[in-house]
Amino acid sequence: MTDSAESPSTQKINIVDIDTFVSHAYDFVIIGGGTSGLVVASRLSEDPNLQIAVLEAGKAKVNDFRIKVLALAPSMLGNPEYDWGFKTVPQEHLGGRAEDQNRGKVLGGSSAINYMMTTYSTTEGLDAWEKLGNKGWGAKNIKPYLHKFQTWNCPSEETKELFELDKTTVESSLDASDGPIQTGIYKNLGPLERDFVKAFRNMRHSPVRTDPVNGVSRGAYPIPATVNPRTAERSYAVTGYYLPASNRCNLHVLTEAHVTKILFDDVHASGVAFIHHGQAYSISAKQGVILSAGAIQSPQILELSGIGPAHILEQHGVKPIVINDNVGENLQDHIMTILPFPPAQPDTPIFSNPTLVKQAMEEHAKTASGPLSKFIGTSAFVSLTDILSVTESGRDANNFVTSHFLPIDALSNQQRLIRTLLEGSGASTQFLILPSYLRPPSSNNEGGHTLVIGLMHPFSRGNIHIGSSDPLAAPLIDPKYFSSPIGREILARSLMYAENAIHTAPLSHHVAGHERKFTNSGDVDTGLQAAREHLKKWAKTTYHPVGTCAMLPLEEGGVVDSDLRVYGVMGLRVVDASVFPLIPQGNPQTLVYAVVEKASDIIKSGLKMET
């Protein structure tokens, strides 16, 4: 099933009215019409004998130009028409700052507002999931679903030549893919992106070949995006999964429906209560409830429904159904920072000039090309050993981790596996480049091109819990960034590595007089301290929260089992990024699609066994 040949801009959406919705009898009720919820809904409704309901708090904005046009993605962040606008509690190690936690509040969820990057976890990273006690969730089990969710569009010969792809990057295993989401490399990447890739390759001591979809994600290369190449528009859960299924009579989607709690008959999930346009309603689920509200709101809804830590439920007067101290814990996120630098050839950021925006929009509409038809299109994954070459030449990753962390016999299973990933051939840090003309308005007035530097394997763990029994109130989000100081130390050194990259040919040809801030004195300690101070001001989320309803054994911190069933109750599953036991390397949306495709097969297999 691929994106419909009909352009999303001309397709009609089939959203039911409230009277039809509540008068119907459903087998499954899905909470959340975002990335995960729409995938599950599409797959389960393939069986005409199953009646499927989806409740989505946001609006249906299928034809919205901000969603469709690639470079307009940042304009949705913080806009309540698209974004929940969550914030963290003040972060101790970020100078007391409260950080934005942008999540999609619209049909399609965060797949409608994210930056569309398609990267892949390493084989070792996925095998770690199985080593944590999740049988059937290793790399070999997940790989088929990385193919199933997407249709890979091969890059043009010009792009292959520009980035020397035949020598460096293997993607041929995806050539036969025929899934709902369109993926491919942006067709109009240019000299800046090319020279970013070359500079990071030049910083390595030996050449590296990468095969991302087969679990080898390292080095620098152009990354695919979830983009329809015919229209240069976003391909996401709505266009790929929902619209082709929207005319099925057994699939009902209700938008602007805010779930208040899951209903139980003893310990069996029997339905869902929700608010729609100020009125309270409830619907029943004959076979089960599927919670797909995301890593922030899935634990919130569990706690509002009586599943969570005893002290949280008691504090807010919620009647307990099941006491589980693991709910809302294990929050993981990729924290990142930025390093702007002045371009050798100054240009005017498009979004600061309405005339340029209008011209670019017209070009995109007429030709599916121009400056708005791409966004971030290249990435470099760099190992900890390479990062350390900036400050501690000759020191290996093992020695560094040993000196900055607990003894190995004091580590949890999860911490041991993260340590193994850091010390292996995978990446400790991801680097991206954003061209100056695409920079959104920012409080950082330095302007110019921007390097983005992200920590791939954070040791810090935070939590998300209700702060009130009011279902309309935002939960309390505490990622505890840098609470494990090794993350700060790796990111500080990665910032210094990024500064060296700016001054490495041929990327240096795009730089006009950048003054070194972290690597100019020859005094490593002074540079590191300057980098740490930079992080206090400029470290922030990459919008990748996962893990708060972890798929783990109950005694190891689990909320769901390996079939994604919530411990202690019946008829309730969680299916979204909150079940990730360990955050993957790179951007998680690829793995979200794959995990939910696998989850859908698990659910359907269970139905066959029952019959």
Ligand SMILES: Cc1cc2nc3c(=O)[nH]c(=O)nc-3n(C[C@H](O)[C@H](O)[C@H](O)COP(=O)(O)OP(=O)(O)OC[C@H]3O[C@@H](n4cnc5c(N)ncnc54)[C@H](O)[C@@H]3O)c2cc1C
The other form holds:
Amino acid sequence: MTDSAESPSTQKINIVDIDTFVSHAYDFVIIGGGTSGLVVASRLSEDPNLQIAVLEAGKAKVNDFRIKVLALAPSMLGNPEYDWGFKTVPQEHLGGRAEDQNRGKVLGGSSAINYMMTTYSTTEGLDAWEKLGNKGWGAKNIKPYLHKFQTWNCPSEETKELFELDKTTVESSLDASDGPIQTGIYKNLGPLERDFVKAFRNMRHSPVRTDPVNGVSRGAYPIPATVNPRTAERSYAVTGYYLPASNRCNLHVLTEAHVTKILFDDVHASGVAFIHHGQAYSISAKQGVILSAGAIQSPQILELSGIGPAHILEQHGVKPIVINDNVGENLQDHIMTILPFPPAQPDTPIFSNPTLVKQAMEEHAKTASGPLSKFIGTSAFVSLTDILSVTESGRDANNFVTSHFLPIDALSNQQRLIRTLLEGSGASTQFLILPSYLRPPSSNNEGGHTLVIGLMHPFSRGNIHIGSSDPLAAPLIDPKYFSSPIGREILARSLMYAENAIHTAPLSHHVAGHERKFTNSGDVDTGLQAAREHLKKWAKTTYHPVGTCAMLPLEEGGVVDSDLRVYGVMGLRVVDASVFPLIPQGNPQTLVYAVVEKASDIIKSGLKMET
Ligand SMILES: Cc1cc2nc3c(=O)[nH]c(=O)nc-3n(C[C@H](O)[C@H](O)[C@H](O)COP(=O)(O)OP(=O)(O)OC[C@H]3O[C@@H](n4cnc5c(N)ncnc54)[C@H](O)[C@@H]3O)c2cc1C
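Alright, leaving the form predicted alone aside, put up the form predicted together with the ligand.
Zooming out: every chain and molecule, the one shown earlier first.
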């Protein structure tokens, strides 16, 4: 099954009506028709003997141009037609700011609104999951699924030439892939992206030596996106997984259906209650309920249903089914900051000019090309040792964490592993570049091209809990950004490193008169302090929350076991980004698809054993 060659805009949508939906008997009920929910629905419904229901709170919007046209992605943020538009609670270390937490509220979930960047965790990062107590979840077990979810489209000769790519840097191991999601490097990357890559390489970073999908992601290179190269349209859970399966009689998807709680028969999950167009309904599940509402709402739904910390359930008058203090904890996110700089050749941000947008939309529709047919397409992953060279010349990463911040015997299992990743082959920081002309209309930064600088291995852990028993109220999201100061210190140094990058040829040729703010005086402490102040104002989410229903042993903070079954109950699994025990390096969607493909196999093999 692959993303159909037919343009999604001409494909049939098959969403059932409420009467059909509630009159049917289902084996599995899936909560959330987002990235994960649609993958597991599509895989389980391959068996015609299984009746599958999916409830999605958002609308279908299958042919929506904002979802399809790549560079329009930021225009969906904050728009309630697509985005839940959550806010965090005020963040102490971000000057008390309450930060945006955008999440897709539409069929396809966050895969419908995300920025399509396609990068991979390192081998060590994946092995860390197994080391945390999850048997069968090491790199060797997960990698086959990184291949299974996608069809890799080789870059054009022009792109290879532009970036001097050889076979080793273009996902060569994916050549035979034929999965549902289309991936490939944007075909119209230009001199700015090329010179971003060259500048990082000139800062002593050798090009990536092996295929990134195989677990080595350090250095600067053009990154793939989840895009259909024929149409230059987004490839996502709807086009890749749902549409090709939507004619199956055993798969029913109901949109605008907000799940309010999971129903239990004693400790057995027996169905779900939901609201559709203001009316309350319930359906039952013969074999199980699969919770795929994402890292923000899966813990919320567990708590609303009576699974969570005793004090939270008691405070909000929720009848307990199972007390588990780990629900909603372990929240991890990549925090990032930005460094805008004025372009050498001033250009007009396309979104400030409706005529330009109209022309670009027409060009995109007619020729699958033009300025809207790409988004962020290059990345540099830089090691902690290189980042530290900005302030601590001659030092390497060894002991930075323990000598500066945490004595070695005070490290938790997770912190020990993060330290190993930082000192090993991983990167502490991801750098991206967004060209000036694609600047989102909502961005209130100083303008120009923008370097985006993301912290890959945060030590801070936050939480998400219900703030009331009202299922329609937003949960309280507290990422506790920078509550562990190591992350702030690494990101501050990374910001200084970014400033050096924009003054390094040939990226420097794209800059007009940028004044150094962090690396001008030669006084490292003054520069560092200025960088810390910048972070207070300009640090925010990269939209990668994970970990709030962690797959871990119960005594180590787990909510689900390594078969993704919720501890203490029967017939309930969580299958989405909330089960990640440890946030991966880079953009997480590849791992979300892979984890859910693997989870689908686990569920199916369990069924075989029962028959
Ligand atoms: C703006 C943005 C940009 C991003 N950019 C990138 C990127 O470039 N690369 C990358 O790798 N990752 C990116 N990500 C992250 C990536 O998209 C997510 O990690 C991934 O899609 C999460 O999948 P999920 O299945 O866990 O959750 P989701 O895809 O969010 O699915 C959850 C679904 O559950 C539904 N739901 C929630 N509550 C209920 C309820 N009560 N009843 C019914 N339905 C409910 C939601 O509406 C949603 O459809 C980005 C995310 C965002 C938001």
